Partner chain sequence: MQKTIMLGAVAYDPKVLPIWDIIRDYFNDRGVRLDYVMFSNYEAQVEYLLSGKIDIAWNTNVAWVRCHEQSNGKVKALLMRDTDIDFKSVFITKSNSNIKSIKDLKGKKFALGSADSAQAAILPYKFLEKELENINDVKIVRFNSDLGKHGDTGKSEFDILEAILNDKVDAGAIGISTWVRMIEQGMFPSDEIESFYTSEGYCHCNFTVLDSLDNNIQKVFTEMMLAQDPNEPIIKKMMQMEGLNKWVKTTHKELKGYELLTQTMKEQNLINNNW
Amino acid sequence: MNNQNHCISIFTGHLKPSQALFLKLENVFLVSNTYEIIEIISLNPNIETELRGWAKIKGHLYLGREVLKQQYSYKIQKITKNSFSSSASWNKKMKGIETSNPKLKDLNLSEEILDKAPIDNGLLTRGIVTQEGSPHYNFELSHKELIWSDPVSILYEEGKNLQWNATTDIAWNEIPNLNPILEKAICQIMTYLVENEFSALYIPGKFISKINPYYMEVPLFLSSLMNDEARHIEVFTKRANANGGGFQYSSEVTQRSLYSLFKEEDYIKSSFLLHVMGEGTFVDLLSFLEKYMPDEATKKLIKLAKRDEMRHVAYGMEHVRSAIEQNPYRINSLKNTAFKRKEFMDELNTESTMLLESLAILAGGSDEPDDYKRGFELVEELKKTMNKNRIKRLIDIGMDEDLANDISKAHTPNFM
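Atomic model of the given sequence only [the form predicted alone]:
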């Protein structure tokens, strides 16, 4: 309406009335404003009838022809309503291109990141202009506070830079033949790790299609996280089978614990249980395994997996901390979630005994009584370390020390 006197000129040369010409006109009118006048400058003197007919079909107003010097000016006014609510950006070269190092954080897709994604934001992200009439996806997670974590772009870049290959980056042929008791313990531990990694793979996968891609960085990071977890499943599976041992047993307590994670339908609660509580504790376990594994190849694969998990914990910590800062009442909700999970786990009232014995054998070096006793004591020390570090993480996300103590003690005996 404001551009009533504005005239857009397009040069069509010798283009005859054809699909090629009308395609060009279609797009010019799509991005122009209502009542804007579009001037078609042509070298053809006799296309007036076709342009008039096209304008009538499209609901526009043909204004007439004017003879210019060796050219002809045909003018059509757009009458139909605007197809887009705004114009697409232009001349916004991103940082990092000049140095050939453009990072996700250097993107400037919009002036600001809105607290709530626009209702018409479909399978697209900030900076893409949506045509009127496009379907509304109604993504369940369309509020920034529900999903955002400030370092997500940096963590995504880190994830790419630190990728590793579970086939070629491990010296598989240097894994020694171990005492069968020790090897069996390692196979039991690898079995447990694979189970837990499946939960870390499937749970983000459950939420990723619910996240509005307006917040593009989050699904990209979660995709990289899922790739990490897939690699962990692969590498732990290979280690279990490296010396011919293979997978061992899955305990009810482990599966019950993972089920209580998997069934959580609230993304913030899930992030709290998985990343802050579960993967945070998992990092302590991996440090323990790295320390006591008898060979360098297995130490390395544990070390690489731990590095990935620390990145996942960093995302979850900032995500939950930010969510609490914006709504402190969430602390109560997270507390209830942790204790509800404890009630579910208390129905079994046991630990993963096969895992704990395997950890003791690994740490002690054998199942000889003295070695086993020393290993068992080291596992008890590990539990204390896990509890101490959980409390620290809970305080870091905004909980007071007493509550952090209570929630940490309520954590699943499965560790994850």
The other form holds:
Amino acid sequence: MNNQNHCISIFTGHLKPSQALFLKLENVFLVSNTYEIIEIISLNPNIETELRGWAKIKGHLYLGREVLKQQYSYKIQKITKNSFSSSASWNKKMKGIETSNPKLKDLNLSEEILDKAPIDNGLLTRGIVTQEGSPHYNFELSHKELIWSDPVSILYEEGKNLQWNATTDIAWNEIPNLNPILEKAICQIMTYLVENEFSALYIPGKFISKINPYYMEVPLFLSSLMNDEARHIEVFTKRANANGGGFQYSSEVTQRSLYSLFKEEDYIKSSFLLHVMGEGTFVDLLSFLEKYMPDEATKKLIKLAKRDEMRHVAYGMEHVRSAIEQNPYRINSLKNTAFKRKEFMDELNTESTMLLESLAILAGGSDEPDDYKRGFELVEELKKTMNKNRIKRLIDIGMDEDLANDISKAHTPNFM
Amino acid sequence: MQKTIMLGAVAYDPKVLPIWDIIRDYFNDRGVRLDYVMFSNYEAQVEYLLSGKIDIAWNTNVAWVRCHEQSNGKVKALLMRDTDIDFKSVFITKSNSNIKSIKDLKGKKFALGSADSAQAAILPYKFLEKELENINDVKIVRFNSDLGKHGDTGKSEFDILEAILNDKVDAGAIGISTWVRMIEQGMFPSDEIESFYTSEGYCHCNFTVLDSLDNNIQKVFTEMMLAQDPNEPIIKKMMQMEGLNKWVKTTHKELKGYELLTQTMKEQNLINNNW
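For the form predicted in complex with the partner chain instead of the form predicted alone, what are the coordinates?
What follows is the whole complex; the chain from before opens it.
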């Protein structure tokens, strides 16, 4: 150790043996190194008994008292092992402060972001020095490759900038009275959207406490993502109840599909199924809904929700892409996950009929046979678009085209 | 080693159980069978050690002196806590009381703790006798509590603090570790109480065995205790609860730290239990 026996002086003035004095001593000894000598310069001539007694109990060595000019120097040597493995940083000022625009990405908490979080990283993050003997949380997700997504800091800022308010940002009073058939279809669609948004809220919620906060950007982003999903649940619920309708039916196939997503215990697989496959497909669905919604207010809320979902897809794409890059064998396990989910869904082998009919009525404009038929064809087109975009995303994260085709085809007819 | 080492300790506080569980597990995990027996008082523990019903006793200094004297010196102290060496008694009073030394206690009420506590009663009485021409110049007020626990609970020392704060007595004797704890925990208004006398050092607890105990058991127990790593979380926890930083061997030098107490206990007729 460099500064063995280096003498640190603290000035305690008239402080008598008291809680205040012992607290100060405790902290000086906490951050000093083994064998360092701490000099207590006091105006009190007779605090030797208490200092000696304190040192004894703490396992330090009381060295003695010297009389200085009108002051007294008491020396104690630290004998116990260091409490911290390194010194805390000082003289740090983050980028962006001068321009009053400090972003998450401007934080420079450590020289590098380790591939594996230190074992003693508890509920704290990079740059905070942990005291020896602190409990080990053993976070399940402590490897960078399991959770990290490069654009996470940027997406977090974007998420904050693009926040909106489901109470005040939608012109609720401008939603026109619609044909009850059409309104009912919209209410059924909103019901389905709410169910799916619950999965998007609860699944990250299931994993967030397993992520080592050493990688703090990830839980911060996920919490903003969860806030987005909460807002979506709110806005779709309000729309279902805004125009004389209300919630409609939940189909078994939707719940079965969401359940198969919810029960996934592996974070990468879950991220793949939820963000890449599910939310990615959902973005296409929302584009479809935005296009065919008959009123501007509903179009707007769909559009705002879609903007949020695209951000979530961006996180998941980069997360899974870099996980595959780190370990190409992961492709196999992701493939198996997708097929396993299909097997589970095949037991039912059906689509959500109520949803599909509602989508057809919305796109066709009514349930008149001709409109309905046209609407139905548009829904078939939508499924093709979804498939095409899914394949594109799968290729983007590192799969070859054939496999991308197979996996995309295996995706649940429930979209999410 | 096939025989289970049977260790005795006194249950002066609920935390004593986890302390000995940790030590028992430490031995058992390393292939040495050790178990413990809890006594409600040191007198029973001394009796059990001297009659060979337990192998090792975790003794206070008073219990050690009794074992030593009652067995005619046929006992051995193996180990102690670092904090058991150079232990002191402290006399405390209100800062504004004008008591600055033992001489100032003439005509005052002075509190002693439990009669079986070396630090709060037995030795302080001796220190008063040494410094005063006539001990009867001081009115002794005794705070006997938890007899049989040899002052381990600290209750009588806290009673003394309270009596001083409430002006029921002028001063009193407590152990240094209790004094530091009182200050550290802010148990009295800042600056209101101060110490005015600090005794010479003496030794406190130790692990006592009969000389006749199998040498191998003595050796294994001593070595394994000394090998405990204070940085291992579970050991650290145990050491914090038991109030030590490390275990140390009791050598000839440490044994001298019991001489004054032995002499005093003889003078005060305390070699055998008399309460």
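Numbering follows the first chain given and starts at 1. Just so we're clear, the structure is a prediction, and the values are computed from it rather than from any experiment. We call the rigid core whatever largest set of C-alpha positions still superposes within 1.5 Å between the two forms.
Residue displacement note: Lys392 has its CA displaced by under 2 Å between the two forms (rigid core superposed). When two forms of a protein are overlaid on their rigid core, residues whose CA moves 2 Å or more are considered shifted, and Gly365 is not one of them between the two forms.
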